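Below, in structure tokens: the form predicted on its own, a single chain.
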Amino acid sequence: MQGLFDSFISHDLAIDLGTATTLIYVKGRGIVSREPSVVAVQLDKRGERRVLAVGKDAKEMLGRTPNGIEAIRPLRDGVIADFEVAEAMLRYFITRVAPRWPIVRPRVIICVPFGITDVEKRAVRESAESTGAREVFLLEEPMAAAIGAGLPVTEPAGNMIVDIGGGTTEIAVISLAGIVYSQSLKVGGDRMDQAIVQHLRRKHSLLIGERTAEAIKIHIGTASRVRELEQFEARGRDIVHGVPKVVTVHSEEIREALEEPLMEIVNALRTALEATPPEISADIVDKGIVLAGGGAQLRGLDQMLRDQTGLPVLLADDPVGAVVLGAGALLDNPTLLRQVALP
């Protein structure tokens, strides 16, 4: 009987529509989907695009597609760059986690970067509404990340969150369920990958794709000096001779390659600390800075930020899932949801 009853109630969802990864949280079930935000499309004879693959399968095609097939990342810098493909991707993910809607259509919370434009808000909202949602809430990512990281956002005390995603870094100071200060920086995992691509091109005359750059970052990328150097065989094309080439790179040179985008984050963090009211600054000195997002998992990043700011720096328990976990928690707290959601 319980299963029959469950089929009639609403499957409320929280969605972190990220530049690199889309995560979906279903009320009562937790995170049910973590997939790359990639769609493979094929042009038919009439020039219309047909979806071939979404998520992991589509990501495998990046940089490897023949003519007529394209692997697309429909979100750039945290917002929708290709509305049609983003809508198809969202519909695919939602249909997979909830194959058929119950009688009561769901509420959907979608997390968006701080400071997105009204046009971008409308595009995100319409994408969700097209899937059959009865009510759509937009929630700023830093607020969602802070809730997901377990910070006491409703208390009269300062909380600082730094959410480093694929396309953006969101820095926010939160108190009394409101954002005291926030900045959205177009620096994230993608910029780090681009820095690695440029470094190998400049230093080794090697052209690599974004998937190889991401693999290098994950395996030997670091923000701080390490005692033992690690190596990675980077495969790509020799720019000079145009033939395949393999180059061995080590962690110290990748640290140097990542220095520029990481210092942009450091400078933005310093600006945020300077703009924070004194009483809240005192709270941050005691409680420290909390890191969330996939980019926060870069080895040695917490230590680097400690050295640069002189403050305690902590990593959220689930950095990648923090945003969607925070949004998911609000599905059980409609009063707070209406208080913190965008109007």
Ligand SMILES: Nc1ncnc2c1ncn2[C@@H]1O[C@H](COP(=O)(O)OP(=O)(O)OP(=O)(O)O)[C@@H](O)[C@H]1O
Given for the second form:
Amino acid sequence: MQGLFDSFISHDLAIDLGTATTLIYVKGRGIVSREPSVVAVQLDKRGERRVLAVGKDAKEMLGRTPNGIEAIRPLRDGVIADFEVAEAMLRYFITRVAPRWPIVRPRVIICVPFGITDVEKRAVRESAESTGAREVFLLEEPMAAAIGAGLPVTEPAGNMIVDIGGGTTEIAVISLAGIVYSQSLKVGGDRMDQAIVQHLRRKHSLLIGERTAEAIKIHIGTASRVRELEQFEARGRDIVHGVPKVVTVHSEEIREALEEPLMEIVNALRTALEATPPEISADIVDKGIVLAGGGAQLRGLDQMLRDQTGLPVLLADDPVGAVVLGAGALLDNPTLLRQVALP
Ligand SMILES: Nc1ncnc2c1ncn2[C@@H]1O[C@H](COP(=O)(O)OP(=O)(O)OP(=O)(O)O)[C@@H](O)[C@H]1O
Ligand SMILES: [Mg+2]
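Moving on from the form predicted on its own, please list the structure of the form predicted together with this ligand.
The complete assembly is shown below, putting the previous chain first.
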């Protein structure tokens, strides 16, 4: 009963506003919402945008909308590209999980990419405040991901976390509750999808949408050579004749198509390892690299990174949830929260 009563008093939240997925964690309840960061809007006669659908329903509409309706991903490359729509999306998700008039207004932790600008910070803070938050904390995603993946971030030992999201890959080394090194590159699941779109266009004269490319990646995509070839029937439009066409693609050609974006990640990882102080490098040799983010679920990626770096590589238990789980854990640890949140 106490839990029920608590939920009327306050609803402290942690939010991971991702390029691909938005997750919400409620203190005492865990992850309560995990939805695609997509909003479908309709232009009314006065040219104003009205929200038609948010999340899964809106994602279904991507690339399939008639005139006057638009399915928008308000975040691109890890940053907010459309503030108005991002705020509408955030408000929709929050009001769905939290009561409109709680007795105590909630504290909210929002995870943001490492190194976002002050303007971006202010915008994120303001959209959270506009949804009724009492106090807003901004937390850098690599720190959140490391905590969520269960790394001992407060110890004087190096931890390396690599979060491969939709828009970005963030590589970070953390020790003593601080970020020793961090690098964010604009290569993630979206770039992998684009590489697949290009491959089909060049090799098969087939034009496919980003949703089909993502399905190919998830079903037969791989980062290492596999013994058994798998295939996928890709549906799209023939570039030459302009008619619908089905082409069977194989896992090996998709592996080749993914090589370029994946090598960018490997190179950035090498740079990070070179920039890491020697004592911390020694820790990483023992403890290895922990992977998080949806993109880290690409088949064979852990093995490929093991081969390329010679280090142990582990995938977090819940790669997509790691960031919001880490932030959520801090709702119960105010001391660490104040230590690691952005000023
Ligand atoms: N099984 C899978 N194999 C390969 N990629 C996958 C798989 N599952 C999800 N993905 C990809 O993971 C990406 C989304 O990851 P995630 O939800 O962590 O991103 P995000 O946190 O929203 O993005 P960012 O952190 O860049 O803002 C998408 O590109 C998606 O296609
Ligand atoms: Mg992310």
